[in-house]
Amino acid sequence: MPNQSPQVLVAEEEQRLNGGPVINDFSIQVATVNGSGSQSSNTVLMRSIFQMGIPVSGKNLFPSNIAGLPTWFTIRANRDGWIARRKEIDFLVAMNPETAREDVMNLDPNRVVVYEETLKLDQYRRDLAFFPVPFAKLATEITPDSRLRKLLANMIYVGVVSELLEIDPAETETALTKQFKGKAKAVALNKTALDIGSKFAKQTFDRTVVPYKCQRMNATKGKIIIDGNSAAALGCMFAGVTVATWYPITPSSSLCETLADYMKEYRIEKDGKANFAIVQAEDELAAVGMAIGAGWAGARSMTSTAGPGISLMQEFIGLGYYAEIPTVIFDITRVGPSTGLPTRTQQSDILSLAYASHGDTKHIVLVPASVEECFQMAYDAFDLAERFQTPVFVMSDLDLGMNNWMADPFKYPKEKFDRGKVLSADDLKRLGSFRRYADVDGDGIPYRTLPGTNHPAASYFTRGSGHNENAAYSERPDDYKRNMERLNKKYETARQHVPPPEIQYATGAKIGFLGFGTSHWAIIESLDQLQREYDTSVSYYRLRAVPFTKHLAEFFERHDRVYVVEQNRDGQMGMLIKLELPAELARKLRSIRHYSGIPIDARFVTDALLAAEKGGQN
């Protein structure tokens, strides 16, 4: 007879009251130890659900040391396509003795726990469904190698969970084969572990009492799973990047590492020579210096970093702004200040990027919310950098950059590269001369030439010190003032060219959300919660770039209150918006801030809005 504990009976009673199991709407949390090899198993589990046509997302919460500390991987399956982090955990796989008790105590009643039987977790709660599994013992059936047994125990829990949730075994095997592609021995060993876990669960437990179930859908057909850093790397390659210089830092390292892999596969000439240079510099300062030098020379160049790297790059960023040199800088934001929490997510570099460097600087910042936008905005950033002759930032975050997201395949870019106002030798023959820093067209953007242009008028001095319209050294107050005013005009022109916001006006809504980046996914789910549970309609403005466009003031004008949702302590985007709006509109701004380092969830947004409205913040 299958085991049926009192805790399982509680779950069974909940099923009976609800009329059966919850289909395709649950979250799984796998609690393990960093460096234990669980990432591959978690990916197999997530992809198996995805291959059954069920919308899914995966988030890895890992420590910043090399190995040995707790790590949690969360898989959310949702039939309606919600992919933000879900606060509640429905199905816990407890493999880490250090956190097992706390993980169990944090669960809501009537949830499911699969655990190593020696942990005896069923002694702590009477309102959960417990499924004890002798993982260590089962792994000895596969190999005498103690190191391998620890790794294979991870795949055994995939087999157990798959059986309990009724995941199609064929899909699990397909996902396994994909994960270990080209490694026949690894596939065979892990397939054995899968089968052992599934067989044990089938013979030992009654899966009909599990209150959650996977059922085949068709909601993922044609879709892909990818992380934001990989998507951005693809966008850079398609944008024609030829120079990438970087220094390793979490969570941005995988962007340039993946770009190197893509470039080696797709950008090697027939003669075997590379038409690109990817350089790991000695530090972040050197990396951005190389990128700016390459941009000056005419290459499409980039670097990637995180908050601490941005801090180190400030002086060179100012050079790029003032001397008007194009390059693209990816900032995959993490928790600060200082070292902060390197492996946690946050949106806390907003002001750092908008005004990077000393003196009066204003920068273009693109803010992707999805892996599709990581791809597209990476592509667009190079055009904007060359069009406006300036460093352009792409601000992603750890959640988007390193976690797994479901997406539609990316559209192949068909536009020609926009190199901006570059004068050729033929142009100079026609013109006779040009003034490097003159505003010829009234848009603040001057003309430039590239090194090596075969005309005597092509050369000029690129200065980080004071200069006049002819690029000649000058400390004259009028020259400096004209130059700074022109740079500001160029920034104003950029408002018409950056990605516009996406706006959803709700009929009759007096309040609105303003969000950006990965907060988007929690906000759109919160909108649904507010409508379904409280019959409350809220408009939504998704910001996609700085500088702001004319739509910002229009949105504030149409609402009594606008709640800016962001993942930092000080409400940085709110501060930036207040600087731009007239005082009567700025007074309408309210702030919802989430800054624990854990990705924001919809319930947090919903509860924060309701509490603020109830508290009379009007």
The other form holds:
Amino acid sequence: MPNQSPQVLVAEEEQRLNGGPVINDFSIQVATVNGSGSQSSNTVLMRSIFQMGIPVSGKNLFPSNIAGLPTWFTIRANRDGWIARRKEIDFLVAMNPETAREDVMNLDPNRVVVYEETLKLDQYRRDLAFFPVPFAKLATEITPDSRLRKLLANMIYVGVVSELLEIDPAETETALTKQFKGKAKAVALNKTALDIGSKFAKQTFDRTVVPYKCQRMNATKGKIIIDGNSAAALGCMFAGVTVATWYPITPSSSLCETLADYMKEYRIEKDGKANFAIVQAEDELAAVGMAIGAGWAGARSMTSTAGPGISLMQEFIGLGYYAEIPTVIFDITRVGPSTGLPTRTQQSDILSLAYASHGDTKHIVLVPASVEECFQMAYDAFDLAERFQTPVFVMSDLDLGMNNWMADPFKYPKEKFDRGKVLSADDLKRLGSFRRYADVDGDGIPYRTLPGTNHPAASYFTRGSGHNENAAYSERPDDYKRNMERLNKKYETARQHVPPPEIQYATGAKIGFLGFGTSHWAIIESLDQLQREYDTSVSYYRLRAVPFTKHLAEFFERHDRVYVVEQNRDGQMGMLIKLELPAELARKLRSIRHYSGIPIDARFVTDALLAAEKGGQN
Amino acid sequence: MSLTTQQPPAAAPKNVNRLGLTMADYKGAESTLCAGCGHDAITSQIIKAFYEYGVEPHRVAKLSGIGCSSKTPAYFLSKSHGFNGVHGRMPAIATGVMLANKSLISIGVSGDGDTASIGMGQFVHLLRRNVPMIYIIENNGVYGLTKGQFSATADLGSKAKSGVMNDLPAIDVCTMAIELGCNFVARSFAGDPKQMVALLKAALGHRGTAVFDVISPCVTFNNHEGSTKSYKYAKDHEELLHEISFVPFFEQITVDYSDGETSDVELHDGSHIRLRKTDKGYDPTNKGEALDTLRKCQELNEFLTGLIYINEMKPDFLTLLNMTDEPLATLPQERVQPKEDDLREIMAELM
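Show the same protein again, this time as the form predicted in complex with the partner chain rather than the form predicted on its own.
Below is the entire complex, every chain and molecule, led by the chain shown above.
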């Protein structure tokens, strides 16, 4: 931690301590029990703030459990649009007796606690503003059904919090109606709970004591809220995916499940038949095997998984690479190794994707940072897979995949699909013959035919064993080497076709950040902190794909030190970068690593950079 | 009966099938297996069956895993696309291929190791799904390419070439297939080309997974005294369920049911299998009887061949998925990409 406390920070913190008002800049944490049905309530609360035009983000910190273990949902509202996780909690809703004491103890002074009255949390601290609510008692006013009462208690806290934060009740009602769309009974019941909550708060509490307030802004107009997995599913659908085969695994399951929902709505033809197939496989091996079989036969195919699934898919991935078969593989990464923390986030599959499978293999990996990019890169992945005839990975993570993010509406992709170098029967009539693995165009990408092509020269034999340009079995050293070198050339060609990085060169900056994926949100907020609080300009390189592009070396050349920010223990992306850069540039690489399973936050990045820079000067 | 057939008889130019193709059009590359390998005999009958049935070679996908058996798709139908995948995972490839292009005819060749050991999980789920394909198990009870280790179909008490006795019970792939809902289960012997070709054609007429377990002796590692998968053992212990003939849908059926000795099963594509009963009076459409007969034969160390079970009423996987009639692989962009208004509608929902 830096011991200097800059002016700006002091001012803001004083405002918090002195009772505000703090407008549109706070975080709420709702501590509940997993399986208690709090998700709908939290979504309603988040949406209400969003509908008031205030930038907002929501993160669900949940256990690997169906019901009974603690879960925390944090909502961050921020007028400046910062949507990364913020460490400090301003407003706690303590509904879980198991964690309530610890939740309260963790708060900074002068924060606000809404809690179930019977938990008597005010005994633990004297420096917080406590708002006891008899949730259980209030819920009995609505229904005698005890199960339903538990659910409704959640909506009651939405009412209480809305009243205290001065959220427009009309917006809360709109959000609620949207949440329970088409279920009139649920809408009515929850509306009652909401009203009971706000009425209770109005009658019992002095809301001016709460420094945090929502005031209408205009920063979310026309924006959508969506999770990364749904965004990726939409990207797949608009990319014309026809075969999706998958095996359930957290945090990727919702990708194919959402895809199935959308496809049933938008991809059923007039005669009632599906122009797609979605199959839940028996395991990840089968899931990727089916995707590769379908890709070989010409379908736009995909699978979706997480780290353990990637481990299981290794052999097939190598086959896809070596036999040159297109498919798209989503890895929604979670905390490893092994089962790890299945419901927590990490960026730790980088090396296992970049070099997946035995032998000399290397792959194209697209790395979305936002829900917009989940959509766009899902779409692009199908073009790249078919263009390069190889498995293409899209590496998202739990934070992006399963949490709700604010975004601009997705743009309709107007381009024609790139179906790659596929020869038709007519092409073969003209050409007479073709050699499956010959580098005709000098880009390393060969031509292929699809089974079912009605021409005597169309057939070839695909194999994961050694083969020559005619796809015949070969163990000849020259055939083997030529093929491996062509595959390498193909990878080199890919550098010009993968999404390029986004680079901000700060004027006069000697140091730079290099980040990717969800770390982006913490980095851009950190850049602002460094500028405002420390008058320090830092450049930023946001990597969006492997293989790297030519811009990488240039960025290192232009800075003295480049801090690679990533969410894993070993600095995997840093390692990958070091392998590519010449030694004199690789020496400039520094590493900032966050790997607790909790999403990285801006303050962590800022502090780590300052500490490293300070250390470096000594 | 020739046991060492490697090449089908050369077809005279005028010998053509209903598509005008010769037997040579159904051949593949030269086999690299051991001389006398049962697998080559099966390859020959695949060539013959596909030729006689008049299958369009370009519509066929030849699929396999890893092992001696899995090499064989290179030795037949060179005008068909082939895919030699990874060990034990041919069912997944086959499923993906058929999802992508339902107009294809998939023939998968596997072995006992590829199916009953490393590939057991995928085999089981292929059957459960009833993916339309012919699934041949070239069953010799040993791993050939790695020099003679027992496989999971080796019989209890069978002796390896090294003299080691197998002390684990065999997995019976046919019993298992029936239990798992497979609707076409047949077993044959590489030394019985006539039965094999009739069953292969029957499998071509079936819609759904057709499991065809063929005892195919390994002349190098499992053809000795004491082996239960040798040519001699198979011949001595074979129990024919019935004599089989096949009448394809494109040939006229001459009806001679009157003797009560034959029964007909009509296949999905309109072809007929004609079964001439033996003294067993076996009914292959009766699942209970099929399982019972298999169990009895196992107890008596008999090696049962013929059409063990058939049911033409069950829908295949692609039908269950309610997929459009054309192959998904080649649907044009305008059919698989929703419209701009659709995206606008979805975005509005999320606002």
